[in-house]
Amino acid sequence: MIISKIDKVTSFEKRFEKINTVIFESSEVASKAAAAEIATLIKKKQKANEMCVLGLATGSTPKRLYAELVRLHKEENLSFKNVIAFNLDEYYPMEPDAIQSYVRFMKELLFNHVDIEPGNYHIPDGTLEKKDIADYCKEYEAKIDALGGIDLQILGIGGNGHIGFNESGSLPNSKTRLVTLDHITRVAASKDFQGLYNTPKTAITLGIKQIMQAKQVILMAWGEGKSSIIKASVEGPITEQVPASYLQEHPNSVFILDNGSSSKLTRVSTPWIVEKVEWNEKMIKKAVVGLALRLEKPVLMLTEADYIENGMSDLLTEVGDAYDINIRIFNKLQHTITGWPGGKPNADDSNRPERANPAKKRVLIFSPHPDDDIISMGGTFMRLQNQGHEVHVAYQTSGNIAVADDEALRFSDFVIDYNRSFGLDNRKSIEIYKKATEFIKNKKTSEIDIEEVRNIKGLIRRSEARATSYYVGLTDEQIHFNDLPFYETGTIEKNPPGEEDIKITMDLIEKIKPHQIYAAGDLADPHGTHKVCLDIIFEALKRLKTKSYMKDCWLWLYRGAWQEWDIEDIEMAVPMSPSQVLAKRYGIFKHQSQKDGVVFQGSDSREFWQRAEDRNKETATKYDELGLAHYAAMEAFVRYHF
């Protein structure tokens, strides 16, 4: 087996895990490897004159998975013809031709791309009269065993720990069926289906019993939205509320996961109770910062004994005793506190986060969707603004998929209402808006909108985020809309970003020529939009390297409303005061669009401000529990090097 011969070499002793797991740099190259497992086996059976049967997943998590295998199939002359396929689910009920079916996935993604029989692939019929599903589901596994059941068997798996659709509560002995969709799992695939209300209830999927017969099985999670999950899958009890924890007992599956998903297993968040680890800086403030927030109490107050009896007694060995590493630990925690995030000017900058000099900095602030800036970064942006700094914001989608229908005709209505009122020729605005109102009323699950009712929402999100930035005192030759191209397909599902992408932001820098770029690095975006528009930045960067202004250009990435970086990562925590924290409040509140029922909530109910505001005062107890100065709230940034 491939991935074990990759893991052998390159993880650490796992005493801690009873699967076996396999950790990549990035799912880009977890995604290969898992492509090249494939293919070998394709090939295998080739040669022996065989069929290979593979059992296949939907979602996000294979779809690098699925271009690697059409990328080796055109390139390297990997053929599909020996390969039957039986997908794992589909929702029910589903037309195959909807933009959400399996159905269209994975011909989209794989068959269409490749040389497989038509014949040769199966995928649960979301069509069905509801009579019929339970004998179509025994003919559907009668398939799968007269060919000797399935070779590799490839898995992702859900954030309550579903493998296909089988929801916590599935036994090991359960078969194909028709089975009803946890809240969990609805309202992560609400995103799909534009809200929840839409969303299936139910789905037919392939059963635990079929899956665990597998020969081989590969699961696959990125992300550090799933690390808890994988975490009890992988080192948890094997219980029924876990269902991928069944793969415990199967002789030869494998997790392949990348740095995110891998980041709460035992040898990644401690890996000196695993084997011997180097202490270096990155090492010693992680391990101190954890003990002292596992054990509630202040880094100044953790003892001798409290690294002992927690596996750290190599620290103490190495590096000094434990008084000497908590004052090295909390000052480099105190370090990362600045209310100057521009820097300070005329001040001794040696043990500040930020430069002091240039006093007054160019600033760019990049935002994925028109919210993002005030949602992250609400506080320090005001600050920035407040303290002189030139700021710019750069808007680099339109997020006009994030406008609920209803909304767009609110504001078309609008537009009508305010001609008349002015006596304006409105024969245009009500074409458009009898053409939009037409659409919307018959609009199906499978169908994009319409360019006009795209421009309309894309021209409430744009007024939102404009009214912000003149909120935080921006004028307009300060706010750019940079509507990058790979966003604008109508759909969650967006294009590969492109060279247009990434000269747009190439000319923005140019232009600018800033001293500070603030960027979103919060990949745990359910929509993957921060990812592609990090990527369009960084590509942007590497180009521009060179360029004589980049040498005093720094680049700090703020996390979203989804997650937050760990304290031990942080490197400037910006403090806000109970005012501060209101003012961002207000800020946020001019997207009115995104309030009260928002398309996108994904598995979170809260609004976005109240995410903020419970996240940013998070990292300030956390501070205050290591014994920092207490604040109301704190915004975090880590800054990349490029």
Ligand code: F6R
Second form
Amino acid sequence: MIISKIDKVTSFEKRFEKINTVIFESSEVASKAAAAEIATLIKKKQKANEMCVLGLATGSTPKRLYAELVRLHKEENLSFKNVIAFNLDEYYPMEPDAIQSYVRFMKELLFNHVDIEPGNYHIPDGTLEKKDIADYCKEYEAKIDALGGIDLQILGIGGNGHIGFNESGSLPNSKTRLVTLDHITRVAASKDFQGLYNTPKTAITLGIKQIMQAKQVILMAWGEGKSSIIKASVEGPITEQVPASYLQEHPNSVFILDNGSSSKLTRVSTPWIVEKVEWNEKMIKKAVVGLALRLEKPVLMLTEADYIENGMSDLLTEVGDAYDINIRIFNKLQHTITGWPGGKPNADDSNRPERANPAKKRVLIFSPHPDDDIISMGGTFMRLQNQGHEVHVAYQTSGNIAVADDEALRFSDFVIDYNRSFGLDNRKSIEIYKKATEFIKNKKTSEIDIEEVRNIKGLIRRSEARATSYYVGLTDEQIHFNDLPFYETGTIEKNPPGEEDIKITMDLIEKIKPHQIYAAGDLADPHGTHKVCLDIIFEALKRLKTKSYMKDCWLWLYRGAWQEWDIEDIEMAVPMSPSQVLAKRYGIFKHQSQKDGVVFQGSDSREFWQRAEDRNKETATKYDELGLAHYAAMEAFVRYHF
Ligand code: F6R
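Now that the form predicted on its own has been shown, please provide the structure of the form predicted together with ligand F6R.
Once more the chain from above appears, this time first in line as the rest of the complex follows.
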């Protein structure tokens, strides 16, 4: 397997791992490596005049892989004439041309763009009568067996460890069959079906047995969101609760990971346990903070014995005794805390996260959706404004797909009443209202909204964002709506970022010439809007880097609604008093369309303001547990050097 050849890590370092894993710097590079592996196999089979039987997956994970295969076909003449493909699964029931269908997915992402024979790809049929499914599944397996089995199986992994749709509890000898989807799986899928209610409850999936019989298996996983299940599958026991753990017994399988998904593997999270490490400052902080939290002891209470008993005696030998290390890390943590996120004027800033000068800074907060600014850094936002900085906020996308249909109608109804009561011309408003009502009444699940409805939804979010910014104290000149075009597809699936997105972002940075930029560093979902918004900012900054004002520009990354920074990574922690927590909550309340049963709830049933409060409280609690001051809540930031 060529991927294994790229891997420089020794088996000793991997000794906690029971599956061959290879970690790549990014999902892009990893996907290319997987595509290269597939291409090599296809060509080898071509030479031998043999068919190549591929097992394929859907979902967000293999998208770049398919894009790369298409590129190899178009630019490097990779032919798929000898490929026979079998997809893992399909929702049931499902029409092949529905937006969410895996038939459509595979055609749009791969099959329509390569020269595979139309009769040579197979995707479980979601239109069958229930009574016919069992026979159909037998035939599906028989077809694979008749070809000598799957040569190479591509897999993703679910948050619960499912492979295909073999959910927790699937046995190793399970066959291709109709299954009931797990709640976690349905929640993950619900974003494509406009809510859980519309999400199918069942699916047809290839069984574990057939997957295990594949001659070679590549499982891919990206992003921190998958890190826990990757650790469980790779390092944990083989259990039906985590079906991917069965792959520990596969003779030729590899897990292809990126930095995020591999971050909880022992060799990555606590490398000092695995091998002799070079103790740099970052690693010492990570190790000591981790030790203190694990032992539930304040940093200053850690003893030599604690270090020795937890695989860190090395650190004592190389760096000094426990007392000195404890104080060093305690001070480091202490220096991250500041009530002056824009820098404290006229103060010694040698041990503060931000510079004292200039005392009045120009600040630009990028908010991917119209509410991320207040949810993720509302307390800091208010402090920056109250401490006299020139604060600008840029709402990067319209966020229009996250507004419920009835909200759109309620607001257009309001406009009609408004016009009527002030004697304004109402003809056009009524026309739009009627068109919107008619469309929404007949709208099929996940049908793309017509332009008028999208527009109304975008305006609702705009007015909410403005309300929050006014509440914080900003004026119209400080509020910027970027409406980045990549977002405007009307569906969850977004376009890749383009030149126009980068230009809009560069123009705004040029105009404001900020001393501080705040951006969302939520990278849990590597294909999500936040990641794309961040990539656009990175690209804009790269292109502007040589401008003289950029020398004074610092970039701070915040997190919030979905995940929080690890304590050891935090470089600025902005504390909040109980009344500041309340003030932030009221700021979040301005986003009424995102309250009380939102369109994209995710797996977390709490409201956004509750998630934000819980996270901020948790950060403060951890600082407290580590032996630092006890605050009601804290917002956390990491500085990104570009
Ligand atoms: C899809 C499939 C599933 C996905 C898994 C991960 O054909 O069989 O097992 O691979 O749910 O989905 P993503 O890649 O969207 O995170």
